[in-house]
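A lone chain, given as structure tokens: the form predicted on its own.
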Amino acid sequence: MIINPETRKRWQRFKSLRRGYFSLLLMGAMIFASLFAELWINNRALLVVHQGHIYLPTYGDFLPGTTFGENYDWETNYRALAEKIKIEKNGDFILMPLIPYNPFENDFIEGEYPPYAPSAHNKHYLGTDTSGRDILARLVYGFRIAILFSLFLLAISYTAGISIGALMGYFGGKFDLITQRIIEILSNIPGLYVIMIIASIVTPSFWSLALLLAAFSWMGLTWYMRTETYREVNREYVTAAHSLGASHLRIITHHILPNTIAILITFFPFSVAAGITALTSLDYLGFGLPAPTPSWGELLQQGTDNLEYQWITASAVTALSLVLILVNFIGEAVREAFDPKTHTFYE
């Protein structure tokens, strides 16, 4: 694949700017992490070996405990068939994730009332939450959620709001003139508020969460994108393109689009940003994804309603503002990587 000159250059501007490019690697790897949790933290084993026979629970169907001997047909107990395997030394083998809890799962111990304390001996690190789940288990997984959450709300935020713009920008006139109003109206209806309501009316699931979202992000976009369609349209590699009879769609995306992509891809951190703490915030008041979806907002609103369990706020708040800050430190070095002046400085 051929790499554009320029592209290049801006590539290697940004990794020059070692706090944005190394909160880039964290944060790649945090993803990756995330995406295979199921590996790592997860109340199935990775491997069993019974009576040589080789299971793989993770990924695998769901497995009773006859199949390793047990006297029960419900889904084996992995933790209790490790202690045993251990204990009887017959020749089986069973590997466990490292933390062996699942985000759903609740641990209780006999005689005690949760939220526990981060105990290394029950691979409770982070200590378990008011229903005893694990919070280490929880806030990998709402991670994922959220991650995934804010990219699907980013491409129809994006989307929308750059084909709309670019349409704006294009072809002006009383098409730009009543789109204007159009988002003017939209932009004035408090989005927050509706989406309280009709969560507070109708359980939103994360595909309807996302899209109630979008209806009312994706305006801001647009006057960027209609104002960089407007200084583009007027130059003479769009006039050579409409002497030559280029359609108008191939005009905008071929010609117009990568010769303005450049803004924006500095708000493309931003928003992901903000995609998090939107659903975060929505989580925190209840009306974000139902329960027990692991959620980072879920968890806040936990803490700050038994603040004497300090664990579970600062687990959830460290996570939050680690996150929040790796990506703005993202957004500032491409931000500098993509600014047009030839000479910048960054510190």
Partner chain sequence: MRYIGLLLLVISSLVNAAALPKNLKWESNNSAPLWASPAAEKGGTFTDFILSFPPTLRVVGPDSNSSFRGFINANQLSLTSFHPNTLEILPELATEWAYGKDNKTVYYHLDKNARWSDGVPVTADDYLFTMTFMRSKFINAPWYNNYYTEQIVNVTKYDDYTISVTGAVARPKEELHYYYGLQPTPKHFHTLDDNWVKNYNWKIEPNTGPYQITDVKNGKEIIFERKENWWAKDNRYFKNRFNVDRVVIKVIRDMNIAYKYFEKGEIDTFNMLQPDLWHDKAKGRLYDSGYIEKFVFYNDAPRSSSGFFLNMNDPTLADQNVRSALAYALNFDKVTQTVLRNDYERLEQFHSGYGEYSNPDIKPKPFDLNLANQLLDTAGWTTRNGEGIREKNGKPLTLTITYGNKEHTDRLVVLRQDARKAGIDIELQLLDPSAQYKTIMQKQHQIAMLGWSTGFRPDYWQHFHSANAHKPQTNNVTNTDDKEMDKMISDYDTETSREKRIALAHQLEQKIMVMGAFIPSWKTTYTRGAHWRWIHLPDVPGTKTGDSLYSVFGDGLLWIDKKDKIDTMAARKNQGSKNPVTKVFEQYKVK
Contents of the next structure:
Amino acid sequence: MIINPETRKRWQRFKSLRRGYFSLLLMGAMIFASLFAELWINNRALLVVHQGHIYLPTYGDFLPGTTFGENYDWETNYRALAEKIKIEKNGDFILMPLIPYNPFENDFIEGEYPPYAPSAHNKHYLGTDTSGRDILARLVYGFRIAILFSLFLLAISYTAGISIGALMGYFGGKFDLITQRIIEILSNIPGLYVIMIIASIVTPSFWSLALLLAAFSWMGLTWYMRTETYREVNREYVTAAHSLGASHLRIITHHILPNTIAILITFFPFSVAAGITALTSLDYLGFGLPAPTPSWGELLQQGTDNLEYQWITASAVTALSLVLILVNFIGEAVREAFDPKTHTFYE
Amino acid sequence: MTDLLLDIQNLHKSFKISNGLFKKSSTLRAVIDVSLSLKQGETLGIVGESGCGKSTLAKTICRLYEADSGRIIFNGQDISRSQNKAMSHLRKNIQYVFQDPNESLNPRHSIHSILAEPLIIHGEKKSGIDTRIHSILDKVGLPKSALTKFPHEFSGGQKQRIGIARALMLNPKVLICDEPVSALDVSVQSQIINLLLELQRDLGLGIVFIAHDLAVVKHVSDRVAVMYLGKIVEQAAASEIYQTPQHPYTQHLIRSIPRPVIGSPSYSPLPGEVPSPLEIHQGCAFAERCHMATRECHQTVPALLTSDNDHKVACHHRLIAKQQWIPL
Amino acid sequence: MRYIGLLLLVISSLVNAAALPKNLKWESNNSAPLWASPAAEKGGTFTDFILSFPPTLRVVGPDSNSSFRGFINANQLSLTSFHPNTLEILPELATEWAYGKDNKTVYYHLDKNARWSDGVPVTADDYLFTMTFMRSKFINAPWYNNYYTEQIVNVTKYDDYTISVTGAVARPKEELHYYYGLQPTPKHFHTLDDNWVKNYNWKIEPNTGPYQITDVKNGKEIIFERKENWWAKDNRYFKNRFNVDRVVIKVIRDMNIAYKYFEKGEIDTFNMLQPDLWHDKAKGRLYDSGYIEKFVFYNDAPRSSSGFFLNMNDPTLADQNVRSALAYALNFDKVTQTVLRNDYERLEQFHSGYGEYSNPDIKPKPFDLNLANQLLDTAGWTTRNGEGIREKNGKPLTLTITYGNKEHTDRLVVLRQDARKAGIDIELQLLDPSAQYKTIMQKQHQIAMLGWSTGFRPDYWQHFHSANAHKPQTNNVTNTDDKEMDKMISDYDTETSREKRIALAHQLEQKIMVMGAFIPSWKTTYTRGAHWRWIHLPDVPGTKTGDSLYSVFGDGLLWIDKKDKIDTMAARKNQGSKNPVTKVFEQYKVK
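Can I get the form predicted in complex with the partner chain as well, since the one above is the form predicted on its own?
First the chain shown before, then all remaining chains and molecules of the complex.
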């Protein structure tokens, strides 16, 4: 794959901006860690050796208690099993993840009422929420859901925005005029309120909420794409492609898009932040994903309803701030890497 | 007639310019009743000042614009209205070389990509592509190392070679070159011109060479056509045009060629300017500026008539003009 | 000639007017103990809140059964009422009453002073109109149509201020007043036609009680004001009650935000049955300084029928084994001990707290995972998928609980976790309260989490009779359609003997438990809350049968000390001297 030297230069420039570059690395590490959250925050053990057989319960079907000699046939309580193995020393071996809780379990302490303060002894390093669920688990799994949601949202709205914007710029004329009017009308509908109304009548799912949000946010990119496409269409290399017999589709995808969308990468980090914020806001208001989905917005809501238990609000606010700050650093660095002033050639 | 590569008959092309919401739109007549022909291995030069409609004519021949009326016949086939498969056939045979090498190459495509594109569009097999690219690179005098580079890494002349190479990829029979050297340094111009002539010899191409510089056209063409405000005013063999121009405009153009001879009288330019192509002319379009214009010239449009030796002129007073001409 | 005319007139009036039976023993009660405080002062504005703006101001017809209706009903008086502590019959719109020998009819002398809020006198015609109104198809209220045909059979006018009401079944005296106690309906106000429902959505109906609506700010608040010359203000049992001049009901959609308003002094009182409110929020400087006081009042009243209502029209829930399994898979005790801080008790039956009518032996299904698993195996949900959820024909056992109060989420997520062990996947669907109510009234839910308000005696017909099944806008939200149940209900409704009725009620409770479409959740045996100290209450601040200390329209016992309010609002920003006030009243505690 031949990489355009201009692209290479931009990447070098980005890498040279240490703050943005390290933010990207850190963000990438966080996303990677959350994708494999089951390996380090989970109530399922990583490895159990029972009577000579090896079990890897993390991924895959649940293992009933009877598998390990317990007398119940619903999912094994691995923490209790770990205690049992420690005491009985019967040759079995169990390896639990770093944080042995999943984001849904209600872990109640006899005689005390939740929420419980952070405690290394209980391995609730950030404490629990009002239903006794581990906060760190809910943060990490919630982060995963928020990032995937945001990326999925991005994929849809960018694809729609880029395609329609490019078509508007390329074909112009009546198609452009009519589509512009439609976009103007759609842009004026207060999307967040409509989503809230819909969500109070029908509880949305992950996919339906993403599609709903995408329906109100795809318009943003069309303006940029339209102007850029208009400009490119009149350039001679497009006429040259025509003279070679290229189809409209080929001209748009091979010639116009590569020359216009490079700069969209500068929007990308901010769109990701916007997606995370949108989901968090909706969850905070109660119009987002249904309980008991782990969500930063829901954690924030619990926190503000119970300000006296500071660890709930503190965790949610810190996590959200960290992610948004990182994203902003990345976005700034990308923008600077694309700054044309350092790339103009004079002949 | 049958061995004519390109036969263009009575081509018309005009554009509607909108004058806002409430005024009637004006018509810009860019190409008016143009008839030309091109033989295999022959170069036809088209000359004229800016705005005379040369580029429009070139693009119309190539079907980049759709003609209003008239016919374009390639190798005996009428391609004025062809679509789809026939259009594809057309594209393979008639190729265009652009004026500005900086603009006509996609800055984000590598040279390999640019050269491979015509073949990919027309469905060539991958294995054949690289072989063909290498052979064409050879022909235009570019090294293989150019393939992985990008347009901005080359000089103007090299870029134009790439443009020419791209045009040759599909093995066309006709090359339409729209002012291919106007944007280049003088020292590079002759290189490119010689390249074109070489290619013509090698591949038997028919070339339509469009320029505003008579000196350049003379060097390259077998036949020359002179355009003024969308019409062909004179058409003849290259030598004839330069030695015995018979149209006042052509004569003016030739006299205007700067000559580095000490003591030669400097030539005073024509009065007035080239009128706007939006204006509708009754009579000869050149009449306003012509020193021998009569009332007839202002009232009747002169037809393009053959005088002798396949020399066509559109002037009421062509014989007088012919006689008045003092060769340089 | 004149005499003949006069004679004809007399004869005709005799023929048209019904005749009162002879030997009626007219009764009244003007010596029952008073329960309001003589220290009460009139005046001030009382501010309270509701979670959702009512969908209509009508009291019958579609969407009328919202919580706001209680405020409107409280201001419509009846012929007689029950003493909240001794349960004696007290006069209200009637001054005296007498019983017919058939034990089905009660005769009433109407109070000639009674006026509608627009000044029109309340007369016998308004009671006749009630029958016309409630039987009319234009009000679109099938339960009322039925009740005022099958249960209240006839109303007779003897003169403008004497009527009788006849019911379907002979009953003990106090039940006659409860079941056949009629309210007048303003004849001059209602036009009954096809557009009645639409036209009367936001009309303010004239009433006979102490307060009337004076302002409706759509979506935001509703304001009541006490009538200046309320016709009954000097009646024996109304003296020293209904003391505040103005009541503002604001719409605040979130409980926690409403609580913040309370702490700012913009809401006067706050009911705190919710454990987290009472234990976590009701503390701090304002409480320590005594600016806000806390009361706990044990009562002995019918408990709200609260819990999970399973829609038996749903194919999964049509199977009784599945319904029972769900009940055995819900760990209510775990929730009670943790999220609810042991403040609540488990509700054991549909009608709890109804005295002898409640079944003393009945117990709800306990938490028993083995039983739950066995029942689900029997029901054919034998295989478990990768996540441990049971499947049948490739479909997982997913049940959706529709609820309207976000404060319940904490309880539901705990129940959900343990239910997974039985292989049941519970999905939680939180809707806006109005949206939830609409969904349930349309019978589009799978499981509804609800609590019904209480009555005088257990009532089964509206909730469990097949006549109300498989149709929208009825309270049979389980779609119970069982012939045996229907028979038991009609027996109960028509039985005259008190002992036999009690026995039938007990059997019905047992049948409801076995059928399993209703899973009872929790009850409270007290009411508690906090109030700013300018709100004063009598020495015994509540009543035996009252369900709130701060019922400004129902009991109407509280009054505002205006000077104290000014002083407290000024002082509240400062740290006062330590003087926390928490009082517990156990007079009426059920042993």
